[in-house]
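First, one chain by itself in structure tokens, the form predicted alone.
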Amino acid sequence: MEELEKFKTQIAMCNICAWCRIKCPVYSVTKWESEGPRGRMILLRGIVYGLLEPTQKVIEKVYECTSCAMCNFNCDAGISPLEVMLGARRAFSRAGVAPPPPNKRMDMRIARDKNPYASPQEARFQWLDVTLPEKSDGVLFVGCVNAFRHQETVKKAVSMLKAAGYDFTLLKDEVCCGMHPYWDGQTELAKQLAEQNALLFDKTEASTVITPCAGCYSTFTKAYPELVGNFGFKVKHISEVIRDLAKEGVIELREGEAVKVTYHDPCHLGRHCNFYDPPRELIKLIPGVELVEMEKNRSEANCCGGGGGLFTLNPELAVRIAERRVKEAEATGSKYLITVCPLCRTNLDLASKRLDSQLRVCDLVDLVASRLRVTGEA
């Protein structure tokens, strides 16, 4: 497996110290050595040195990862276990032995329908009730989870930006950003989707892509330059845009119920993109809202369990990981658990309901919209 051979040196450098394992969200729940980064490195060492066959059971262990990047932050040998894991997934995919069946079915749906929900493309923007220009300097890329599962939230975002007079449009032909196949090692499919979106961005004559999705954000900033090559668009998370509009006085955030909230850092915004401050700054601009940090936050924030394709492969395990995060949030005494990732929101909400928690999980856009007074021109 040539793709995996590229990582032979990194695999050999792993000193089996277990610092990565201590922080791994999967291992912290299952306690199985093979389901932590150290165990995966041991398995891959066996494969690259010809001591182990890439059986379906071994491959599944490589896919039992949330791509949270905590292992990278805690690697005493200074290597990137996450990069090795992605390389292994690509090698297995090219060899035709991966992804595991649930992930493969998901990627096939994305290839066929351009979204993971087997919904027709025309349903992506059925919720849109405003007229936007065909061309603009900014493109709001909604993303699949928001477009098909959290329409009310993204409707609020569109209404907020339009009422504030912000220059933007939407891609009526928007397709999946490609995050799921990218992390499954299905590089060619991810490349096709990236090229399709990049062409759509070009047609709008935009310079900036705005997204309310942490996964789309990290895919545009980290994967698209690799997949497209000349991807030259500036990428912003919507929390940055709304924060700036509030600071400039274009939108006014009014006083309301005094409430405590806590904020969950999505892994693909935080550790992947070093994006921590804009959501917090926006929360602190809302009168009457007190931000209480969880014990584990920013680069140390625990994962929600939903990323890296784990929610597809093993949703039960993903929700069990999310339960740990909900309990951390409950310990802050907050009423709301806020995030800026629709997949984190989905998984944390499932965990909250399972725990019968009084904590309410919501997107930062929903919190802002509940306190909004627009002062700019529409």
Given for the second form:
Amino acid sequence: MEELEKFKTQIAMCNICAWCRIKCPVYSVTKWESEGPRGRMILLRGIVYGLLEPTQKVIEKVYECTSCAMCNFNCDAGISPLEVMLGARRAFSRAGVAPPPPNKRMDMRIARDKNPYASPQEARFQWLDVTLPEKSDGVLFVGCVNAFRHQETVKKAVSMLKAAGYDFTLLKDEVCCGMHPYWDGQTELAKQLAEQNALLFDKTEASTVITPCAGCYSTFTKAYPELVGNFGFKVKHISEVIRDLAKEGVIELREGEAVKVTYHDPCHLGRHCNFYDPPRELIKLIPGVELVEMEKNRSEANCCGGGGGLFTLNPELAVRIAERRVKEAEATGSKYLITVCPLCRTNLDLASKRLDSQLRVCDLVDLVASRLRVTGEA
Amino acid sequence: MLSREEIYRFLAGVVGEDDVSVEIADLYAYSMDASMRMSMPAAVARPESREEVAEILRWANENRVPIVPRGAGTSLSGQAVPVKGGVVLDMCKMDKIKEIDLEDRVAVVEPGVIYDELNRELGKLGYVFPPDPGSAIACTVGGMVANNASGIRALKYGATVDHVLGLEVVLPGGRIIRTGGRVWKSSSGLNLTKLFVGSEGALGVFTEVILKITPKPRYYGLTIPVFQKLEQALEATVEIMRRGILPSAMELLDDICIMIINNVLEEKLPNGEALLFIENDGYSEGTVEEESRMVKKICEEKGAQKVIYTTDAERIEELMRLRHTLANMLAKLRGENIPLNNIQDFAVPIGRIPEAVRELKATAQSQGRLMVIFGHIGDGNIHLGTAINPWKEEDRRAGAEFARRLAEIVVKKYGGTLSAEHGLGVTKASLVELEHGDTIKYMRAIKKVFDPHGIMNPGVMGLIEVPRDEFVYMPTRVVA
Ligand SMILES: Cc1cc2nc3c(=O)[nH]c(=O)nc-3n(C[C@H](O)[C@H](O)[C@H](O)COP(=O)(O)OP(=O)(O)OC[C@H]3O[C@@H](n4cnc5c(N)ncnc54)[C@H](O)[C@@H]3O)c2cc1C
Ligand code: SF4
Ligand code: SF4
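Please give the other form, namely the form predicted together with its partner chain, since only the form predicted alone has been shown so far.
The next block holds the full complex; its first chain is the one shown before.
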């Protein structure tokens, strides 16, 4: 496995010290050595030295990871367990022994339908009745989870930006950003999707891609430069755009119910892209809304459990991880748990319902939309 | 011999199917600890109570199944590696802090609690369990007790053994015994508590630990003298101790360590052949300042070219954190080689530190071997770091010979010990007779009293057999 050979030195350098394991969301819930980053390094050490066969069970352990990057922040040996994990997934994929069946099925659906929900591409924006210019400086890339699961939020985002006179368009034929196959190690598929989107962006002559999804954001910023070469677009998260519009007074926010909210840093925005402040700044601009931080926040924020393909491989485990985060949010005494990632939102919402929690999980766009002085219609 | 299926069925009946595994993927992940030695268990089980542990030990004793208790698997001498197979008991589910009693000044905990987590809770009340090993972030109290772990602050506050008041231990056969208790002192009978501390899982399984807790000092001062010569730093160490000062930590870093730490520090430390981190703590600012002043003066007398002093809590924490993790950062130097862990943890009498280090260093130099020198130098604990290529027979042989040579110098010439805190495990077991000579037979006799069939962590400390050398348990191919 040539691809894995590239990581041999990193794997051999692992001290087997367990620092990385301590805050790993998967290990913290299951407490099985094989399901944390150190165990994974041990398994990969076996494979890379030809001592252990990469059986399906072994490979599955390499996929029991949310790609939250917490391990990277806790390794002092100069290793990136996350990079090694991705390298291993790529190597196994290339060798045809991965991803595990649920992930493979999901990737095949994405290849066929350009979304993970087995819906036809036409259904992506059927529900959205809006006229936008063909060319503009900004492209709003909605992403699959929002387009197929959180349509009301998207409608509000579009209305808000339109009402604010923001120069943007939306691509009705956008395809999955490729995050799922990318983290599954299905690099070829991720590349095809990335190239398709990049071509669409080119046509609009835009300079900036705006997205309401943390996953799409990190895929554009971190993966696209590798997948499509010179991906020359500026990438913005929608929270940045709305924050700026609100600061300029173009979007006016009104006083409403005095309410405490807490904010969940999506791993793919926070640790992956060092993006922590804009959503917080936007929340603080809303009169009457008090932001209460969870004990673990910013680079220390615990994961929602949904990323890295874990939600596909083992949804039960993903929700157990989310339950921990919901409990942390409950401890702040907040009414709303605010997210800026539709995947985190879906997973945290499932967990909150399963826990019978009073806490309401809500996208920041929805919170802002509920406090607009004037609302436009899309 | 029981089949894997029989082992699985029994364990699943005790701990439940969710807490036992015989999957190769799991077994392989439990086949190593931080020593990088490897051997596969037949099964892993995660008991949740003393009763479950007792049932497993009763069965294991009857069926002669080896049992290896495991905390976080951070051991550096292979004592968490199941070298004779059998069942690994991962104690992760017994991780509760049962009680913190400030009137008795004790904490009662299950063995799987992580050291830093216990201290986070104690810290809220102004207390601490002080041994502070480098692996504090990850290691468990059970593992610390079984290794008699210690670390940076052992100089002033002692090793784990100095804080364990009592234990609940499950013995082979399933009998549950208690040793010691909540009293701070006792001269009643043989001290079995102290016997179990450092027993490396070879006598029984701890299911409860009663710890003495210590009030957290309120003030800290960190003195960092920088020396042009390593020897000056060592002489300063001896002199500080000779003059009756007792810092809370006195750590040595040689030039390579300084370079490694400086790579990640924004505010760099000055370069020199060596520096010391000398921490003084106390309950009054005056005492800390006074002691730090004396420390500074001694260091200057011994030739320190520069002495930095800080009371900035954040800076002290940053530097101490880096010191804690220094052993991890050394991975950058060894690449695909592995550390020669037989030489990592010597200790010599304090007064003999300069001579001993001089000779150890000269021995390495005479062989052209790159060797890093650091450690809890205040109490004579010297960490030496060198690496070998584990896949090359001649490298292994040369490593083994080098380790034996250094061990002879430390033990025979300077009256030192093979292990100050990491334990003998399986990697130092080949040298055990060098240090303990004939006395080892009394240790073996004690082992037999508690574990007549030798099921508890067989292989460690040379209690059953002395391995040929430290490379007996190198990674091997696993057939699914
Ligand atoms: C980077 C690094 C730095 C380190 N720094 C230090 C240091 O400064 N000082 C130091 O002393 N050590 C140090 N160590 C070594 C090691 O971390 C410690 O000795 C630690 O206490 C081991 O704890 P553990 O929970 O990992 O135990 P494990 O490694 O899992 O087990 C240790 C031993 O305890 C036994 N055991 C575990 N639980 C029980 C139980 N419930 N009942 C009976 N036996 C049990 C095991 O069988 C084994 O023999 C370091 C290790 C690393 C990787
Ligand atoms: S990326 Fe997150 S989930 Fe994956 S191993 Fe690292 S800490 Fe665990
Ligand atoms: S923290 Fe780094 S060195 Fe330690 S086990 Fe994890 S990957 Fe290995």
